[in-house]
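Only one chain is included here, represented as structure tokens and corresponding to the form predicted on its own.
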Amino acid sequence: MSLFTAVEMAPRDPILGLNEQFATDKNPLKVNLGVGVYFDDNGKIPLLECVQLAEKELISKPTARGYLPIDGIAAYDSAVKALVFGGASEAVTSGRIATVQTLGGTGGLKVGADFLKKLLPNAGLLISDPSWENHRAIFTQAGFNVGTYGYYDAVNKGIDFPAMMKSLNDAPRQTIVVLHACCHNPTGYDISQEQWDQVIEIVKNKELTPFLDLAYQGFGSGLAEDGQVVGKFIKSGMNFFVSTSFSKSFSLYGERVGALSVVCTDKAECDRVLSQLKIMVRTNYSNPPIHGGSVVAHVLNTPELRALWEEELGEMRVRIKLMRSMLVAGLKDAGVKANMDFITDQIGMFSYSGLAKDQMVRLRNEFGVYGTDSGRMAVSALNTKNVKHVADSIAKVMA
């Protein structure tokens, strides 16, 4: 008998497993809203002239390749400090941030999963409802018992925010809550600044621990008003953990560019959570690669790729909202009748579109437009060339 004859088939994953039917599909029309990538209008990833410009400076001046420190590049870890709190802040200067380079925003949240795991070993979790698919798989995978707060308002198309507060009210003390900083993966819908006061005030007196993922800082409203709520968890004087990703914002996905921060009482607190933080680090994968945590630390320590970047990045956000309205607008001329406004209503690269699972299998199967089940599209894929067919495709659907 086989050691692995029990082993069972896994299910695919609900996102990437998409690509594999999208890169069989013979339609010349199809389009893949799916996964979470920012595609230009020619349907392309773009190479942003940032990134091209920082890795010239790098290979001018080459370097042996060895073992980066556990915790990463020291230039890097700084330079993350100050993008996500930033450089001026009192958590800074007096040194009470650990924060360590991991693989991606999904490594981040993995690492801060394991220490969570040790140093709370019977602390329930909260994701949202709905979530990012894999927050619920990262966190089972970590050992927790992974529950969801009320979030999403389907009927109303928005946010139920009395049911978010009851949850959190409801939940017991040292309760894990996993919170989206910004552009909420998979409804686009965030809470306004006077919500998150609300959510801030009860996390802190119910003794919660909250846990932000940043994943999409610059997609939504702006670098630092996608960053507002991270200043207000410093102001409370609660520690939290931060899980941040440069995938999306400098077009790197496959460089997996992340960190995880964690907001400690002081200097000495961090200097013992930054030495637990490594031996998760040193037990996964030892330490982090040199090239992505190396081009973003250059743009973001060098004033004139900075700038540039955040042109770019600018740029990007500008995009992704003329296509929501684009959509909206297609929707409209393809004889749709219900009010889909709340598309544009929605906030960074995702829009959950209120569809059906059967209409979005429909989509797939007769139009070629790809979504998941939930009825999340990435209108971050969609271009000038391509939303007509999506918006008709659609409406046909919704008939």
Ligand code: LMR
Contents of the next structure:
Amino acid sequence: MSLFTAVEMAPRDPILGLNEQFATDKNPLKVNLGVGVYFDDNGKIPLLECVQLAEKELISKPTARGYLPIDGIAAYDSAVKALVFGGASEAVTSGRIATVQTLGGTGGLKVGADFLKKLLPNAGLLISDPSWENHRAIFTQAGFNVGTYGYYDAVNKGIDFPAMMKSLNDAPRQTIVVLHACCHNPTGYDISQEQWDQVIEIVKNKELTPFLDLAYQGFGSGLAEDGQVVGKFIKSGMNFFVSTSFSKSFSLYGERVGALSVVCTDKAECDRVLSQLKIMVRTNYSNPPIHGGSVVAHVLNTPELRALWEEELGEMRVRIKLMRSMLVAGLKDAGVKANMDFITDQIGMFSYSGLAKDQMVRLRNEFGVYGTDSGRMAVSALNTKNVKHVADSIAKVMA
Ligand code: LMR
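Next up, the form predicted together with this ligand. The previous block was the form predicted on its own.
What follows is the entire complex, opening with the chain shown before.
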């Protein structure tokens, strides 16, 4: 009798699990639109020039690898604050934002989730319907009962804003609300700035607890535009959480470079919150790794590299938009009669195609086109060579 006899086989991860299946697929035309990763027009994950230059400089001055402080590299944490909140923002200069370097945006969510479970053990938690699959998993693992707020309008292809407002209005005080700051994952539909104002008002009036997930800053409309909502939350005077990630914006997926920032009321409160966040980090993984955070800090804190990064980020953003248009055109050419223009209305890495699970399974099995079962496709992996095959394949499963 083994200790593990009763252990059940867990299902594959709905997103990363697709990579495993994709790797073994023999179809020469296969395209991986499953995981949210940006590939260039040659189908390669780019190694940004700003990253290469920063790495060269860092390697030219080799340093020993002692443990980092629990909250990470100080220059990294301050660069995150400057990027996300604005260096001159009162919240930053008064020292009331607690930031810890985390293992990617996922790590930021988990550290925040663990802290919130201690702080508000009985609070409910809402994610959008639908949301990134891992939101539910992370917060469930941290002990929350995860519910949803209305978001996607499948019939009209867009956002059901009245449903979103109703869910927020009905939520009990202190309910934690996970909000996608930009480039909503999986739908690609963001609420407007005016709608954000209404959301913020209701979150404030109902005394809900906002947790912003900002994983795609720079992939929507631009760095400032994509971060605009953070400024609105600061202005509201609320306490809130923001998890950020450089996986996509620096094309540093495997380095796990992210952060959690908690906006507090004043410096003394911030010191206490930070001390608690450090316990969460210490008991999960002790302290973060050095390399990725050093690279990002070096780029963000060196004006020429920072300018180069913004340029390279802009190129990725523009190419994704071009791929959206090419996909719409390709679908028309392939004979799809339905209006597919919503693909260019969506923003960020993903398109929520509206295809059903059986169509997504057919796309994978018959055509080697991998998206998630929810119908989400990472348009960031399309290129001028594969977009026709993808469009033709979608047309076939829609016929
Ligand atoms: C995604 O949604 O595909 C990305 O955020 C990658 C991930 O970790 O799931």
